[in-house]
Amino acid sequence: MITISFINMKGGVGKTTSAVEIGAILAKEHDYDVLIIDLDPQTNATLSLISLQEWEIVKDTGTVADVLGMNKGISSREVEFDINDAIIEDVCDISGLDLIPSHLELTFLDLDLSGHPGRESILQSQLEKTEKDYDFVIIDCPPNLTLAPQNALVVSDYIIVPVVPEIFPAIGLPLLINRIKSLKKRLPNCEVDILGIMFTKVKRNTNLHKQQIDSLRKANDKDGIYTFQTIIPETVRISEAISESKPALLVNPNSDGVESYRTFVNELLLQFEEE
């Protein structure tokens, strides 16, 4: 099982879209068993894969908030919540694509679990209990390093950092890298590595984006950080799919954006073959 977190300290960089599309392509076109975990209280990844009506049904009975010990409180339960009860299988009728949906209550995760021992490792412990042997676990993280993304980093083998090639979205990259190094020193069971930087929402005809991509590639090479060659273009065809609670892979399968994600997945898989 390979666990990858998509994270950036800046929001609006295509993090959720990337997690959803890459997970869907891995399952539908490469026949992998994939679990997507939505750790962002905004629930965007969740509502990209199930309808609001479906989420209303499951939100009080089985979400990532329950997995992490919220709602009733992990310390007050005689029996720990079973992570398998939160898994929605074959979302969007894609065989092998499963989802653990998010919950708005994740906003209060740090407060609810402030005194819980080992609170950064709850997700790691829970994932060991899944009944299905997943090939990939894809985690969509919020744009911060509070307790939820800390759980993601502890359980992850790798992170992928989506970056829009503009000045402000790229500013948080050094901060993220430094915070991850600090977290690894503080938590001995955190062994996550940066798999690479991916460029998203790229305007191909904009000199600013081209200049920023070239600049960031050089800086990352100097720091020993891989930068994916595949870039994801800015396209409305990707965002249109969200309104249908489906990946763009299903709604606009031949769009430039989806084709770019297909190429990205091939590059991603090649990274693992070379290891």
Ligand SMILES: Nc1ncnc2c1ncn2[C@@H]1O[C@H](COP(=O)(O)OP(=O)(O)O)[C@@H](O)[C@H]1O
Second form
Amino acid sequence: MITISFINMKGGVGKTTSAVEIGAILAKEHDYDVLIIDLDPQTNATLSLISLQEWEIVKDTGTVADVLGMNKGISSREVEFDINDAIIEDVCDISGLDLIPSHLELTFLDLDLSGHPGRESILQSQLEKTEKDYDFVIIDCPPNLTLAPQNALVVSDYIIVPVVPEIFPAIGLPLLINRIKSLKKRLPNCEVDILGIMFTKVKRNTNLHKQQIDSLRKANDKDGIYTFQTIIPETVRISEAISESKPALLVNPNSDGVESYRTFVNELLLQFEEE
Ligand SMILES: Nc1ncnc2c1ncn2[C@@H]1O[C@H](COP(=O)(O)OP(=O)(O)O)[C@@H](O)[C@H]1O
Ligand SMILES: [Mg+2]
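Next, give the form predicted in complex with the named molecule, keeping in mind that what was shown is the form predicted on its own.
Starting with the chain above, the whole complex follows.
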């Protein structure tokens, strides 16, 4: 099992889109068993994979909020929530693509679990109890480094940092990387490594993006951080899929946006072969 989190403190950089498309491609086109965990209370990954109606049904009985030990006061049972009760199997009719949906309540995770010992390791101990033996667990994180993403860091083997190659999204990058390094030291049993930086929403016909990519590649090379060769172009074929609660892989399977995610997945899988 390889666990990968998509992290960046910036919003709107393609974390959710990348987690969903990459997860869907790994399951549908490479036959892997994939679990996507939506750790963002904004529930964007959830609603890219199931309908609002479907989410309304599961939201009170099994979401990542329950997995992380919230809502305990509501239930009179003292028994711990079973992670398997929160897993929705074969979402979007893609066999092998499972989802743990998010919940708006997750916003209050830090408050609810303050003083709870081992609160950064709850997801890790829960993931040991899944009935299925997943090949990949893909975690979509909110744009911060609070308790939910800290749980993601503890359980992850790798993080991928999506970056839009503009001046402003890129200036926070060294800060993010330093924060992750210091969290890694502080969090119990955290072995996470930065797999690489991926460039998303790239405007192909502007020089600015090209220059930014070149200079970010150089700077990160120096720091020993990999930048993926495959870049994801900005295209409406990607952004319009969300309105159908489906990955672009299903809505626009032959678009160049999806094609670039396919190439990205091949580059990703190559990383693991080399190890
Ligand atoms: N390659 C792309 N081309 C065009 N729009 C994109 C692309 N990737 C993401 N988007 C859109 O940009 C917005 C932010 O993307 P999202 O994946 O939700 O970012 P994050 O999770 O980092 O906040 C969404 O509306 C999404 O549909
Ligand atoms: Mg998101």
